[in-house]
Structures are given as C-alpha cells and as structure tokens.
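What follows is one chain in structure tokens, specifically the form predicted alone.
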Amino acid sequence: MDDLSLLSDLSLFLKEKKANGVKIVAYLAHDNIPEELLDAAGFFPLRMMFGGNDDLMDASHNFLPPSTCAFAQSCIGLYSTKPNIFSFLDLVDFFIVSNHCVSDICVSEIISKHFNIPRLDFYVPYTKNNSSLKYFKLELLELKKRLEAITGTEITNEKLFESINKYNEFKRVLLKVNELEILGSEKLKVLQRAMLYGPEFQPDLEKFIQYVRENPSSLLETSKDILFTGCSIFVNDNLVDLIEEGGGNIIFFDTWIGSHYSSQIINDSSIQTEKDPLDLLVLKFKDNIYGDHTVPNFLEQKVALIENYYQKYTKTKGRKLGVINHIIKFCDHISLLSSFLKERLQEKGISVLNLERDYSRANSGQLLTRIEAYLEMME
C-alpha cells in the first residue's frame, strides 16, 4: 500500500511544526513510550511506522546482519538512504532509545549514532511488579528532568495531567474505528494516520465515523472477515492489498497499530484522584496487558482477547472468522510463540494463519497463494 498522499501531507505537518520551533522526537513503534510526557514537554512524538521494502532492507546490512527484523532493518535503510518521500526524517531533532525488543535497542543505537542524531534513553522493565513498576517511574522522571534541561521550561502537573485528558480522549475516539464495518485497507490508511497525527487527528477523525455512519458501504458477501494479529502493518506496506486480493477482509486489527494502542485508556477515576500525573503513566504501563512487551502471560492474554472476540463476532454477526498472525521475520516476539498461539487457539476451534515474510515484493505471489489457501478452507 503506498500511500504516497500520507507521506506527502506528513512531511508538510512536521515542517509547519519545525517553523513553529517544536522540537520533533521519534522513536520505534512500540509500546510504553510516555508520548504524553513529550507532548507536554512541547515535543512532538514521530513514530518510526514505516514499512519497507529490498533495497532499504539490503541498505540497512553495512550496519546489522540480514537475519535481523525485517522492520529493523527498513528503519535502517529509510535513515541510511533517506527516499525522497522520507525526507522528513531530516527534521528529526532526537531518536529514543529504548528496549522492546533487541532489535529495537540496536536499531536506535545506529541510527543515533551513525546519522547523528542526539539520543533520549527510555528503557523499560520486563516484568510487572511492584519493583518494575518503581523503575518504571524512575525512568519517567529521568527522562523528564533531560526533556526540561533540553527546553528550559518545567513541564507542570498541570501541563502532563492535560496531555493525559487530550490522549485519553484520541484513543476513545480511536477506538471506534476498529468497529467501522468497512475494507480493512481503509480502516488500516486511517488508523496508521491517526497514530502518526495524534490528537491533532481527532476532529478529522471524529468526521471520518461520521460520514461512514451515515453512509455504510456495501462490503462483498463473497469476502471472508479476518481478525489480523501479530506484528504492525506500517505504512508503505502492501500486505492488506494482498490479503483483500485474496478475498479476505481485516475487521479486527489486534496489533500495536489497531486496539493495542487505543485500548490503553487511563481510567478517568484515576485521574481525577491521583496527585502525581507520573503515576497515572506508570498505571497505564501496568495496565498494558496485551502488548507482547512486558506481560509475563502474555500467551493467555491473546488468547482469551482473540477468543472472546472470536465468539462475541460470530454470534452476532453469524459469519466465521479467520485469525492470520503476522510474523515478520526474525521478529523474537512474535515468532517465538508463533506455534503455541496457533496450536492454543486451534484447540478452541479457531483457525489461523500463521504469516510469516519480510518485505521483499518478489514473495508477493507465494504469500497470495498462502493467503487464498487458508480463505478458501475457510468455506
């Protein structure tokens, strides 16, 4: 999917926010990093949510291995080749680095370094508990003391728990998407360009439900609905045009870009009684119960998530539905539990796909071929 008008529209956003002195701050697209605590610093969180393709996975080996994430690897070769529809990562004014995944750290680490880059260290624990949760902390109010040595200007509870409100709102907002009964690609353009916006996003996107609303489109009969889990479709990627191609239809997006993101709302109880605004990001860290990140059962948590919506679909729409898992390759988290999703879900009458590619388009015609076989036993 290469949505050339996406890139354009936001090349020009980040330039309007460069000539009004916002200081831009990306980072990869994973969870837990405190977009909120950048935003009420006055920064602007880019996400690296970029799909490749050969040449920036080939442009990215003077730096890492080929046996590194295919996504891993494209974010390397956008920075190492920079395509003009990319040009915006000029404007980049500080990289984080943080720990999701080994690949994330190292992928940070060059890019920091070898396209100087000034970095912002965030890292965050790998388990839940009471002690995790204190590190988490500690890192927020690190990574707040180096935003406002940067600015010179302190970022007040009055100006986090604001950001907090603005986000929680996007998300609820955000969350409604995933329920539009329209083509996948379409929910996926809007999706990926809410999360690259942000709040700023939300009056577009409020019209966008809207319009759909009163104006249902006619979906094919003929298609077969696909709950589609497993690692991001990120922008310039074509995999959604295959998997309509197909025949099928993503209705569910159970991914970072898609419910994961949006599902991370901070209680507004909370908020109106917590003190310390920091807090209420360490409790939406601790809430963030199906990221593949941080949760020690994670396995159970997208099983019992997948199942419920399996069976909530089903019975009140009266139609199957099919789960693909979307591996990109040499992707530990996703692919190391791979076959116990599969073989648990399975067990509860569920079928699935398990997808596993990188983004060479040479694999377009074996991945379609894998796509119709698993729809057409769908029958």
Second form
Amino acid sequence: MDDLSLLSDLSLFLKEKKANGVKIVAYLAHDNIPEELLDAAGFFPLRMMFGGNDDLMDASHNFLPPSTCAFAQSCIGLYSTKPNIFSFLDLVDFFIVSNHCVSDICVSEIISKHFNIPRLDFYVPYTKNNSSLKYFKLELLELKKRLEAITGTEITNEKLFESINKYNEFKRVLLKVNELEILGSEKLKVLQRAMLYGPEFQPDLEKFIQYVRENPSSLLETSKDILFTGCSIFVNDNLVDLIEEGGGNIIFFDTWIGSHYSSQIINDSSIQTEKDPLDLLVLKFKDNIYGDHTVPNFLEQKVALIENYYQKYTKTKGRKLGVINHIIKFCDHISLLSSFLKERLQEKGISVLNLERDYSRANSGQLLTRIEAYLEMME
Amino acid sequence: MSLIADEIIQFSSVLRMAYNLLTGRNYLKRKKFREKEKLVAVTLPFSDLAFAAGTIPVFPIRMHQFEISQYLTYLGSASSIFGWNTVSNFLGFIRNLGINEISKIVDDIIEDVIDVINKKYNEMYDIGIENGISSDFCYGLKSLVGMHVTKGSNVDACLNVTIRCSAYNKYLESLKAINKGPKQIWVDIPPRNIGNAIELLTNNVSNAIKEFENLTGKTITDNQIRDHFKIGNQVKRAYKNIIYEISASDFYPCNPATFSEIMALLSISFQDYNSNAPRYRDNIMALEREMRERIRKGIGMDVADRPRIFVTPMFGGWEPKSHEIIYELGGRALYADWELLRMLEEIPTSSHSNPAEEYARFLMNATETGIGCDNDKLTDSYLRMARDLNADGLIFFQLFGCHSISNCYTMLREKVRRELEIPTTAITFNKIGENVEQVKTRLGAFMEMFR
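Since the one above is the form predicted alone, can you give the form predicted together with its partner chain too?
In what comes next, the whole complex appears, and the chain from above leads the way.
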C-alpha cells in the first residue's frame, strides 16, 4: 500500500463520487473544519494532506515568497503543476478558505482565485471564551446557509445528527488504530488512508484492526520508541521512513493525522441531550484543546498531554520514550512555540528533538543524521 | 544627515516626541515605582483600553535605556525650565549663525534619535533569536520577543489583541512563557463581521475592561473611557491631517526626507503615544500647527515635481534609509501604515454611546476593511491608500518570514497594475542596515521609471 497506489485509488474513488453527483469540497489539512456539516449536505470533504517536494515548492514562488510554510507552498505547487497522480484535484468543486493559520488563508485564496474554484469561507476564532464559541456557531450557520443555497436542499437536524454519529464512530475506530503495536510507517499509512476516505473506510479499518490483533507483529526490540508531535506527516512524505531507517519507531502520533483528529469525539450524553446539532459542533470545537490554532493555552495542554503519555508509557512498558517535534519550515504555530515546548518537557526529564525541515529531498541525509544522533542519545 | 537635522530642529514638537520616546525608561520608572502605576505592554496601536483604565501602556522597547546624546538630555532639562519652543528656537538661531560645533551637536542629537531606535531594534532582534525564536520569523516578531525577554518582566500586564497573523497570535501566547509574572489580558477580534459579531466583540472588550479593573483595583467608568477616546480622536485627526493634507500636498514644510523621518517617528510612537496620551496629543497637534505655519509662510520645499512614492508596510520592519535614498533619487516617500489599516478612524464619544461597543466597532472595522480577513481585502486597503494619497508609485517591503502581509504582494501587484496603473516593486527586508546597497540598487531602478 504505497503512496502511489493510495493516490491512484483515491483518484478512482473521487471519480466515482463525482459520477454519483457528489460535490467535492477541499480544504487545507487542518482541524476545526466541520466535516460533519459538509457530509450532511451531501458533499465529500477532501483534506489537502499531501506532502511536497522541491518541484512543488518551487512552483509556488510565482504566488508566494519562499519564506512561506513548505506545506502551503506545496499545496499551491500541486495546483500549478498538476502532477499526474494528483489529477483528481481537478475534480474539486469548492475550496474552503479558512484561517487555521494565515498561510492557510493565503493559499486557499490563491487556489480559489487562480485555479477558478469557488470558495467557501469558514473562519475560526483564536480563543475559546463564550463569545468565541458563539462566534463559531455563527460561522457554522453561515456555512450551512451557503451549502443549502448550493444544493437547494435543507440540511436537516436529522441528517446532521446522522453525520455527527457517523464521524464519531469513525474516530473511535481510528483511536484504536493509533493504539496498535505496529510499525509506525504502517500505522501512518492506515491513518492517512482513513482520513482521506473518511467514514467509508471504517469497515476496512475494522478488518485491519482485527487482522493485527490476530497476527501480532513482533517489533524490533532494538528500535527506539518515539512519540511524534508537531506537524503531521502527510502523504508522499518520507519522514517516517527516515525515522525508521535511523532506528526509531513511532508508537504514538500526537499530530493532527493521528490522535489529535481521532480524539475529537463528541460525548454520547451530549448527543442524546442536545437538540441543535450545530451546538454539538461548537462543543467539539470547545473540547479541541490540543488544536494548535487556539491561544492562549495550547502550549500548556500540549506539555500536559505529552507528559501524561510519557509517564504512563514508560511506567507500563518499562521502555524509554523519545519525543520528536516535527516543524515544517515556516509553520507559524508549531515553530514559534517549539523552543518553549522543548524547554518545558526537558525540565520534566523528557528529551525532545525539534526537527525542522522543508520538503527538500536533498536534506534527507542531514535529517537522518540528526535523527540518528538523537536516537543514540536515548541509549 | 545634516540637512535632515537642520530641518528637524525647526519642529520643537518633533524634538519633544523624540525626547519622550527615548527617555521613556525614566518616565516609566517614575510611574511604576514612585506613583505606583501599572505598566501594560502593548504592540500595534491597541493602547486605548490601557489608557482608559488609567494604566500606563508601553511599547516594550521604550523600557530600554537608549544611548542618547548627552546634549539631548541637556536639551530635555533645559526645556523643562525654558520650554521646548524657546530651546528649539535658540538652537535654530545659533545654527543659523554658522557655529560649526553647535551644528555638529545638533546633527548628533538628531542622528541619535533616528539611529539609536534602529540600533535598539536590531539589538532586540538578535536577543530574540538568542532566546529561541526561530530566525524564520519576521523582523517585527523577533524584535518583540527580544523586547519581552529583556524588559517584559517589568510590566504588570500584557494587552493581547488577536489579529489575522497567526504568528503574531502565537507570539502573544508565548509571552506568558517568556515572563510568568505579567497578567495576560486578551481581546479576541472575530475574524469577520457576521451575525452579532459586534455584540460578541463588545463582550470581549467588556471582559478586558473587567480584567483591567482587577489589575488596578479601580472601577473604570464609561466617561473615563470616552475621555480617552476623545484624546485618541484628536491624535488621529491630527495624524490624518498630516497624512492627507500635508504629505499628499505639493509643498512640504521641510525637505521630503525630513518629512518621512517625522512620519516614521509618528509610526513608531503612535503605538503607545509615548505612554502619555494628553502629552502626545499636544505634541502631534503642535506638529500639525508648526507644519501648517511654515507652509503658510512659504518656508519649506516645493515638491510638486517629485513623484509620490507610497512605501509600505513599515510597521513590522523596513529599511529606514529608504526615504533618504528616494529623496536623493528625486522622489518623496510617503508612510501611512496606520491609516491604511484603519487604525486612525475616530471612535464616537457621545454620552449615550456604549464605549465598549464603540471600541468593538472600531476594532471590527479595522479588521474587516483595514487589515482584512483575507488578502483580497488587505490588498484593497493598499489600493485605497495609494489612491487617496494620489501615489505615483508603490514600494512594498516584503519582510522575510512574514506570512501575513508579505504574502499578498503577488495579488497586490496585479491589482495595482490593473486598477491604478502605477509602477510597483517589492524590496525584500530582513534586518535594518543589512541590505542597504541592494535597496539602493532596487530603488534606483524603480525611480528610473519616473525620469
């Protein structure tokens, strides 16, 4: 199941969707986008979660200065160069312009404007006080209205409840994947595929979990366990391979592709008691305490999460655990707080590698050396 | 620099502002320790609530000791006895007599004012990087981190207003990690004006006011807030008059490089009004009067034949030599960042108004029509400003590491060409003084278009 076949399968999958009259809404791979609402409106949410390379980054420079987040650059590159394996991007009907970070706004706006894809706006407040939660609901109402205008069909509460339940179930299964004791690269591929296909992939996920449980793989005792945090590893990015080549194994993905996404489950009691399903989406936003978009408590939450996991893991497994904080170059959120995160965790005796990089393949050797050096230090 | 110095001493208001900016440390120490006032760190022109609450807002760099010429200190002391106008007139008089030594002293004073600020900015930039902010961020953020690392522990609170720049918002979050002591007071501006967003922002402003009350232990009345808004409005009115009625006119009260220098000083000091709003108001109003008086008397320079070059953005860092270079190349540089971002809009102060709501409207207006929630709106702001200034050309400072504003240049260039049909160019900027030769070359090529 390599990246090429994943993308090729995805292409067929999306073509089939289109053939069935489903409209595709793409957005940069960040959280807080209400995929349940898109789903309830009959749209297919497509996350732009594709890693880049030198060519893709270079191709963005007609639009953006090179000192822009490498992921954002690559998203533009995908549209301006349209590599064959990404031809499915032509199928996108709408692009969401959102403000997860300011690069998200710029890139989504550029893609919409220059590649003639109608935009849907969805902006997210930065804090989480009462006013912000009410504002989030305003944005939900605006988006709902816009989607209804496009389809000419009302998004009923019933449909929205159904979608919320569907995504909730899907995330519960995904959580189990993150807990499986398998090779990190294998786990990542499953997570990536699941997050691209959405809840329709759930039956395959369940089969996969069943298979792994029945056929437990023996992980190398010599490999070093890694908790991976920071920026996600996107499709077509070889970072996980480099980590494994260096002697590490990611046992926990504390990234958006990983536990961060799958932990955003709305509790059942709220679903049963809440009359307005949009309020459930507001609740999900409120409870999304590990999202890097929000201020001012992201750093504290992140430190607490990593520390808890670390303590629990080292106690129950009796093994050392390293932390790799992945920083995609020029990423506002992860980069700015990275030195503080490292300092705070190191104060607690947790060693951290702040691994900053872009998608240049020429840096692979250098990255590998840094990873190897860090893993050696863990001994 | 002598020409600039020669011009600046004619404006006693500018000397006062410069003096107040550079000697902020002593003023702030007095306020904090003797008068037991609360200091509040502010960035960008968001000082209103801090003033209204009776606290002392400070743009953190001003807590530093500046290496100012001892003569400026003497000047400050003399002015406290004889008054600034007398001192300024005296300096102008002895300079006109041609006493070289005195002229040199005056030159030194002015050079100090301009260069010392920039040197300090660069120092803060280096400290920021040494203390963990990645060198990949923009000049402004790196300098701000440096300011808080060095002096942030002196403030009682930080007033944090979210804007569209995600790096800036994360920098605001990092403040409590840099210094644990100061209280963090937040105002989250909703990204768009939809539904009852104004009401929600009003709640956020009201909550911030409550936080200020907790900080000072004093109740803040609506009238107090209105009183400050009235002062702020006077400041903004004078600032706008200087931008529209003087900088866009064809006769300047001084040479264009001096004029730009003054505008740069206003841009920096507008963020915290040099920590004293009434004093700042008096100075900027006096500045406007002095300028008008000189123009009325025909003192100054006819600049009708000099193309108006709108230079922007400069608030997050820009090469301060640029206006001098543009001047030498036959043009004049216009600075108007705060007006472009709609930070010079007046706030209604009628007795039946709700000041928290009026401030919310002010912030929302700046967000919606100034800074913009996307680049389409932001670039419209640049176009509007260039149009209003009747600009002949636009120079865009593209800050290395700026992902918020610099990223709009491609869109801006297209719009400028299509809608304004004036030349435009981008100059990359990383650090003050780092690239002056390249800036010269770029500006040289750009200014050729006006010959």
